[in-house]
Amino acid sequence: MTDFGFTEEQEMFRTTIRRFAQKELSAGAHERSKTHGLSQEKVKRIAELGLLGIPIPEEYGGQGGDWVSLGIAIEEMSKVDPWTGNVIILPALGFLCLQQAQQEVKEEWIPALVQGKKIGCFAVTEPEAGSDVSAIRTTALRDGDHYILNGEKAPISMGMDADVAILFAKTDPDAGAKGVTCFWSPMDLEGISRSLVVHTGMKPTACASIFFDNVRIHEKYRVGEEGKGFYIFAASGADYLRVCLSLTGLGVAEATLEQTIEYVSQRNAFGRPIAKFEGVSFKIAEHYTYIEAAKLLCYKALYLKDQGLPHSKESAMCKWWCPEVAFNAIHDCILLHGHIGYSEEYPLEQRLRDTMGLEFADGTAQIMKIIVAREIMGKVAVPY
């Protein structure tokens, strides 16, 4: 194998991402993972560096940038403040997922999305219908050049803050998968309420409970052709969404575990540094070797993303393993911390909890196994 690794270019942004990071977010990092919703002044700062639109192109203001570098830049300012660099990620779904909408809707909003005016969330999810998208009951029903828009999406991950939804509709409520449709819809439409869900972690995310109750949505915010929604939920988003997330958990993780070498390398037990007993040193070496290769396989995924290679194997494989990888470390980075890790005044047990969420937001792990299994054996492998 030849040119393995990050390039000088991709060495520099990362250099470049890591300052911003530690001078721009790291203050108050710890009390907005506690609060509801985005920090309005980051994502402005976020949008001026033109963070929003790293793989977009520049005819929509966007830096024309590769999926490999987008990956750095999430996992360096997950480091810091995983919820405001999350924002980074939703502009290029909605780029995505807007590959067959109409071209008055693309200049309208993709713009809007990579300067930091419009938020956007992914309103897949159900009360009754999660893992299997297929099951949704939200409705599209068509009334001349307009669809009727009712039923619930929950919990939405930005859904508070979204000013444009990503949505998965059936119009067709009969057929199944081939009933599937996707909307771009604006959030501000008649009829549309949204509550906040309250979780144990992730709060800066700001979930909501989505209500749509006789919205009229125009056919132009449909993308795509009616029916071939699940293919674009497949197809455009929901591989990169996943590799993502892990990233996100795994940038987490490598700050938890840094923080832990400096304690363990200064707090004394029995006259010695703990660092010195193997006890603790093997937990630090094998969740390094964990992050690592999880990292790999998500860079990986990237690059093939960027060759325009299948990755839908990868990136599954990152869903599963890569957010149990980084609970797994954190769990015990609290444990070599003891009582003081386990305090609310320090980070440690918040990322506990947001690094749980990851593990079956956007994707159970049991679901991405059978996706793996699914690519390796064929449909043989799949039980539905």
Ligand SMILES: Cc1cc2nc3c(=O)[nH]c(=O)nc-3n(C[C@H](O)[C@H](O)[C@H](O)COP(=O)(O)OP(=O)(O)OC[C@H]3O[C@@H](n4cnc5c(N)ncnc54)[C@H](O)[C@@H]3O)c2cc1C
Given for the second form:
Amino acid sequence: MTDFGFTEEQEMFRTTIRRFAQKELSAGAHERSKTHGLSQEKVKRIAELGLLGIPIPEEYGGQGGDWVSLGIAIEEMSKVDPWTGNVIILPALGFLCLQQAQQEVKEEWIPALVQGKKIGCFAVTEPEAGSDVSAIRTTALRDGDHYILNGEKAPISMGMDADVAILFAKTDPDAGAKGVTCFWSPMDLEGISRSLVVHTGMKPTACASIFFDNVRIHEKYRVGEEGKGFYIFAASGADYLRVCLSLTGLGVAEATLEQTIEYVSQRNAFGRPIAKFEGVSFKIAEHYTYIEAAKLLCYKALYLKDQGLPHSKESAMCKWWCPEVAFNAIHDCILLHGHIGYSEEYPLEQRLRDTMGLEFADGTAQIMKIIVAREIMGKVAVPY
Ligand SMILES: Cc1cc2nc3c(=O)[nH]c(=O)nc-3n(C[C@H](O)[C@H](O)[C@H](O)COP(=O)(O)OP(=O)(O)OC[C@H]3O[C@@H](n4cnc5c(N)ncnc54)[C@H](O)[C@@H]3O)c2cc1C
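What would the structure be for the form predicted in complex with the ligand, given that what you showed me was the form predicted on its own?
The next block holds the full complex; its first chain is the one shown before.
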């Protein structure tokens, strides 16, 4: 058995991030949670502290840190302001996907993402194809040393603010999954337009419908070979993204549970604090247990990533379970607050909607369970 704890350095890092989040992110967090679009001022500050480049190598302006530390930052920042936890995920995802891009594109874009000068988004889903990614219809057809992009991607987190999209499109529309190619698509190319998708949660990471209308993109922006888009995503970003989204939800749930512990310790009914009633305290005990177990699973997955070991199974387990754990915890916390928990004056109802969004993003629980089953049982458990 190895040590289950964090290193001394990681614990110190957690303390630093916690202080930063309390000092600089807590004021106005509730108002921001109701507003579509990123706070550029906060993005700038987060970038100044190097938090957009935690696991990115120093040669690109990053911290050269470990993936567990990135998870710690996501958890701590999400406790105070969920979208800030979310916003530090994208630069590293971009870095991972760009491993197979041309050096010129890497050098131009990775430092800009780390410095917060450019914002990225990840564009797979389309109105007609979500879980079944092989059914996407956006095309990228060759025209000399360019491709012509046509199609629509929606809903894409941070799509309204993004300067670049990690885009998946079909270079061979008849080849199913084998026809999907990955592109690094700057958003200022002629023919790209976007409109807001009004979601009920995660509003600061404003989702967009992004339209590609005869967009000419140079072949230097193709990432990897034609037809290898699925492989690039699966091999680089997918596992990492799933754990990060999971920790975002758990951070929100942890903060809500902490506030609820305080509330039930002070709120009286029948002449005593409601925390005295087992119907109340056992709920807290149960959710504390689930959150603790779910966090361990997330950090195990990131630890495996740090060791360069496979973690697809662990990531998919995180992604189906953690948003559900978070949602259930926040739901019960609202009930334990009585009617005021249901009021828009308090952040709890918004957090419930935020964590529900995480149940969809990057694949639903059903799709994650197919991955877990495939990893455990092999092809016999794959339904198609
Ligand atoms: C807040 C939010 C942010 C998002 N951000 C992004 C983003 O940044 N980039 C991006 O590309 N996408 C993003 N998405 C889209 C997200 O990835 C999709 O919603 C998700 O993959 C599901 O696809 P769908 O909505 O088309 O549902 P569908 O695929 O139509 O599925 C509908 C239902 O059927 C179930 N289902 C489908 N197939 C199966 C199966 N084989 N077995 C069992 N059940 C099945 C699903 O689980 C779901 O419950 C975001 C979504 C939300 C809500």
